[in-house]
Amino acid sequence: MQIHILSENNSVLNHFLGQIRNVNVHNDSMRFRRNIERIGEIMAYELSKELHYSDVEIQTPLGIKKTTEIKDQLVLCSILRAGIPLHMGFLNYFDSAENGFVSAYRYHPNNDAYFEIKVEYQAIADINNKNLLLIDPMLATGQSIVAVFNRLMERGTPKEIHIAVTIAAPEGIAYLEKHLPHNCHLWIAALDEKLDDKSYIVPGLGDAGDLAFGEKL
């Protein structure tokens, strides 16, 4: 697996990452969503450097200009509901991409720390021979991403696989390396320290879905 950690060098990305973590701005859900979207835009730009391009000629009002355009067919697929703002950031840049949405959540059958991943609703474009971008803001244990990936593979075989997350824990990265194909690309905005005893990322930012859309019952 090829791992790309984007916050290792200073850029405006780190500014937005700091804001989404800051408890003093967590009461502004619109600002949180917009900052996640901005992070998605930055990640899309960086990811675009790994795509394939075709040479084209563009007619301008004054002549012909040779340039390049994206050759790959892209399918963006996010995990509901937390993935929507990050998805929109990618879609702002890859505006001709097809899209998909899958629900996945932690189910605690014994009301304790143990959980299983439930994958339910899914609406996804054809992924055969296309570049699949699987989008989820938080990579904690990695189980949700792997469960969704396995479900998607029942529907087709993509040409390339990219996983994009805002914040990742080392445990989640190790889980993906063990369970996903070796030729995957993993794009990480920020790498954090560890998981706590409830499998939440530390220092993390809290619950991305609740911060974006309000607390759930």
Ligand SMILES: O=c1cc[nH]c(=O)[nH]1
Contents of the next structure:
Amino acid sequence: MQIHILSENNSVLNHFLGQIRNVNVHNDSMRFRRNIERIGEIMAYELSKELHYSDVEIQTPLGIKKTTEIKDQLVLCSILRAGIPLHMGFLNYFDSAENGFVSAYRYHPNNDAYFEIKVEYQAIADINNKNLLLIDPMLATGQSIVAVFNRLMERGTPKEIHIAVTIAAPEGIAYLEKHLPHNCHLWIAALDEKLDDKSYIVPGLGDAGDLAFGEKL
Ligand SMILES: O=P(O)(O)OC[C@H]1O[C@H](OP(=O)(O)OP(=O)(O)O)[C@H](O)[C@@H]1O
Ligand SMILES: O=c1cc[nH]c(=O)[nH]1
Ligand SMILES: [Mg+2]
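Could you drop in the structure for the form predicted together with the ligand? We only have the form predicted alone so far.
In what comes next, the whole complex appears, and the chain from above leads the way.
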């Protein structure tokens, strides 16, 4: 798996990452959603450098300019519900991409720390021979991404696979390396230290879905 970590150099990305982690900003869910969306826009720009391009000629009012445009057909697929703002950031830049949405949640059958991932709702474009971008803000244990990926593979075979996450734990990266094809790209805005005993990322940011959309019952 080719891993790209985007926050290793100083940039405005680190400013947005700081705000989504900051407990003093967590009462502003609109800012949280917009910051995740802005991170998605930056990630889309960085990922666009790995895509394939065709030569084109653009007619301007004064002449013709030779340039390039993205040749790949993209399908953006995010994991509900926390994936929605990150998905919108990618879609702001890859505006002609097709889309998919899959729900996944942690089901705790014994009311303890053990959980299984339940994948239920899915609405996805055809992914055959296209570039699949699987989008989720948090890569904790990696089980949600792998469960959704396996479900997607029942529906077709993409040409390229890109996984895009905002914050990743080393445990989740190791899980993806074990369970996903070797030729995947993994795009990470920030790499954190570890998981806690409830499989939350430390220092992380808390519960991304709750911060974006409010607590669940
Ligand atoms: O790597 P994992 O251990 O699988 O955990 C990561 C998952 O947890 C979050 O979703 P959550 O289950 O909180 O659902 P939500 O979006 O409805 O809040 C996140 O968006 C990932 O999908
Ligand atoms: O740290 C984590 C782990 C899973 N899901 C989250 O929203 N946060
Ligand atoms: Mg959540």
